[in-house]
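Single chain ahead, written as structure tokens, the form predicted alone.
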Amino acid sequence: MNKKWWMESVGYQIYPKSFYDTNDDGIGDLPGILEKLDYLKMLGVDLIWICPFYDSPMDDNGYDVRDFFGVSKEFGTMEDIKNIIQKAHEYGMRIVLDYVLNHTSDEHPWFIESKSSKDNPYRDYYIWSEGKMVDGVLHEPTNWGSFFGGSAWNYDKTTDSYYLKIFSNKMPDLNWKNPKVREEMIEVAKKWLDLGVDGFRIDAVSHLDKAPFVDAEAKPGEKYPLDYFKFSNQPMVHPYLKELNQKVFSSYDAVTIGEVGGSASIEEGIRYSAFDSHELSMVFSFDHNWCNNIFEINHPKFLKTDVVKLKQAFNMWQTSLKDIGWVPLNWFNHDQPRLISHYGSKKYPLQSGKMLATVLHLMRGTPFIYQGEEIGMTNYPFEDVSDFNDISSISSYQHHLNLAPDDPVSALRIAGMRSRDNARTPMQWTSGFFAGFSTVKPWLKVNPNYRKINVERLLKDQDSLFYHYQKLIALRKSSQYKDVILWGDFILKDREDQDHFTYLRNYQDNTLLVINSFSQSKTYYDLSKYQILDTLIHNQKKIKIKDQKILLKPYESIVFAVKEKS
């Protein structure tokens, strides 16, 4: 294995709009990131992933790019991002940007030209199709559903045609079959790499190729079925990425991390990111993101984690890429609920937060922390549909309201539990007005628990979640156990145990035993097979071992250096 710098890094994802506001407009900005680099250095991270700040009409908070070479005025200027890159490098940090390949904004100059006429030189930059007549009525080319609800096609009257848009109407999909499109996107990557960025998180990378335009199978009464396979992980994605790697990525010491949604299998993950694939460095998967009953309930108090399923999801990626690739490690990102609310405990937030952090950071791979995760931020308590900003959350609310028109409360709870807005509420820096994020009302409401959960308060408490994350990062970076954490084999134990997530890490003569309890009750774990040599990190004050069994309190987590008994 050719060891790379990004394998030894710990990442931190920043959602700029919600990170820190310096110009008092209620919106986070690039100078805010620059000002908080000292905080991130104190935490110990050294790989900063910054979500889109490009010029955009903000239909999807920046993922609808109007100009790949411009900075949206609410975020700052090109000088600001240059300053961030320079200061981060001085601190020994690397910068990764979102590289949005699948689509642009409908306000991008390419699309404005593309829709102007059928013979425009930019027409084939996007995916256009004629509608179909059914019983004298014009319909979309196919019945494909969009990720954001409704049809995946949008009608444009200028040329009496439909364009494909698997996200919002304002985010038309690029036509990657067109070599000119690929050349344009190659230039986008080169410009930013030449400016000094250290790589990319590649947004929606699995959607670059589409299936033939044949209707998806629909359930009774379903008008627009969402069939991921119609535009996910189609065959030509891989040649496109090999071309990008050959013409751009391989010429720079850059890390590339693909977002592979759409039910990507482990086999697909290997095709994207195996060391010999010549495509990407790593891929984010979502197999571990929904290992609970969130899609079956109408109230968060009924949430229950399927620990066996969760272990299986992590184990699959850990073992399948053991000798042939590398994985990024993350609990969630800007599109998923907050960790404590999703897999943690409202009754034991500190203990469960520390336990969940330990589960992830002792695995093989490159960990990524999402902003606010390190202080235990939680889901927002939505009280009205007007609290939502995210278009997919509003769509979800309306969908569930249509199913049960007499129960708007349940519709709100269901949409709220899964809402992407949960991860996007402003970062909670202090107990002051607007959580120290801004001096004015923020673009999205601040979680009302900010007086208790904020950076300022946690930095004063040596037992806080922040310092647990800091210790986990230090173990990976500079402890005597660094090599076993970085390079050791991952061996899942107790596969069918619904209470405990335990695994071993083996490297040369070193073995770590990582024990994590998901139980809200006291449990026991058998240690009779191990000789304990050292304790690396623990989320409780005392260790209780009797008769070769450790008594675990609710959500207790502990890492031992051990020697297995023969």
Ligand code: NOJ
Contents of the next structure:
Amino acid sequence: MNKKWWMESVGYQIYPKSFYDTNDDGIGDLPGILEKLDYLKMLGVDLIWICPFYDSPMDDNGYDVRDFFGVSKEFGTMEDIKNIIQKAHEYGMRIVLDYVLNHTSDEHPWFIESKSSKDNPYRDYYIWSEGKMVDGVLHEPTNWGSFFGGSAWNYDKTTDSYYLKIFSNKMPDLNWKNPKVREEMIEVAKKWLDLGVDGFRIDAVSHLDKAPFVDAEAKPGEKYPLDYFKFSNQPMVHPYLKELNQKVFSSYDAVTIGEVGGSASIEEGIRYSAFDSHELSMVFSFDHNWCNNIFEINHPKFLKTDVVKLKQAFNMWQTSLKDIGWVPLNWFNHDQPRLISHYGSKKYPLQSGKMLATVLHLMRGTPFIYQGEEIGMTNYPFEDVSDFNDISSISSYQHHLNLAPDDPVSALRIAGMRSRDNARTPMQWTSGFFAGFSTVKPWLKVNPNYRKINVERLLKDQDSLFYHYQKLIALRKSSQYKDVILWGDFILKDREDQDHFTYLRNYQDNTLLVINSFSQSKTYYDLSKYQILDTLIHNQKKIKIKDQKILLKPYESIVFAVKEKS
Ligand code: NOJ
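Having looked at the form predicted alone, could you now put up the form predicted together with this ligand?
Starting with the chain above, the whole complex follows.
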């Protein structure tokens, strides 16, 4: 295997709007990131992924880009991002930006031109189609639903046509079939790489090619079914990515992590990211993101993790890409609920938080921590629909309210538990006003638990979650076990065990046994096949082994160096 620098990195994702505000406007900014690089250095991460800060009307918090070469006023200036790149590089860190190539804002000059007339030179930069006349009524060209609810098409009266937009109305999809669009987007990537960034997280990358405009299958009464396969992993996406790789990424030694989400099977994942595919370095899949009962029809009050399913999901990517590719490892991002609320325990937040961190960081791949994960931030206790900022949370609330108009409480609970705003509440730095995020009221409410959960407090406590993450990173980066953690084979044990997530890592003469309990009760794990040589990391004070069995407390997690008995 050809070793690459990014295989040995540990990532940290920053959502700028919620990270740290330095100019007292309630919105996080680029100077805020610069100021906190020391904190990130102390944690030990060295690959910083910064979500969009480009000029944008902020319909989708910056994923609706108005100018790919400009910095949004509320985030700062070009100088600020240059300073971040420079200081990060001095610190031995690398910077990855979000590359949003599937769509632009409807306020982007290309779109303003494109919609102005049918013969405008920019017309084919976007995907336009005439409506369909059915019984004298004009309809969208297809019944396709969009990710954010409603139709995937929006009507524009200037030219009496519809444009495709698989996210919001203000985010028209670019037409990648047009070579001029591809050239423009290549220039965007080059410009940022020339400025010194080290790669990209590539937004919505699986959606660049669309299926022929044929209706999706709809359930009875369903007007706009969300059949995202109509715009995911369509054949031309691969040649487009090979072209990008050949014309840009490969000449810069850049890392590229494509967001393929839930739409890509492992076979697709291999097509995108195997070393010999010459497309992307790795892909973020979402297979392990929803392994609980959160989408059950009767909308659960309490979440229960399906440990067997979770293990299957990780195992699939770990083993299928063994020797032929590499994976990013992340529990969640800015679009998903917070880790401890989703897979952890309210009763045992510290133990479950440490256990979940260990599960992920001992696997093969490049780990990514999402801001606040290292201090155990949790979901927000939404009390009213006005607490939501995210367009998709508001539309999900409306959707559930439409299904049961007499039950706004359930609509709020369901939308709340899945809401993207959970991950976007301001970072909790201190127990002071607004959690030390800003001196004024932030753009999104601070989680009321900030007095207990904040960086300042955790840094004073040697037993805190922060130091557990720091130790995991140090084990991977500089310990005697570095090689087995980085390069070792992953072997899942006890697949059907609903209580434990246990695996081995093997490299040359080293074997690690990683045992994690997801149980709320005491359990045992049989160690009779192993001779224990060392303990790398543990989330309890004492190790209790009796009759060759380890007694595990709720959410206990321990990593041993072992020798397998023959
Ligand atoms: C995926 C991003 O992670 C999400 O936040 C955004 O809304 C969509 N892509 C559209 O850009």
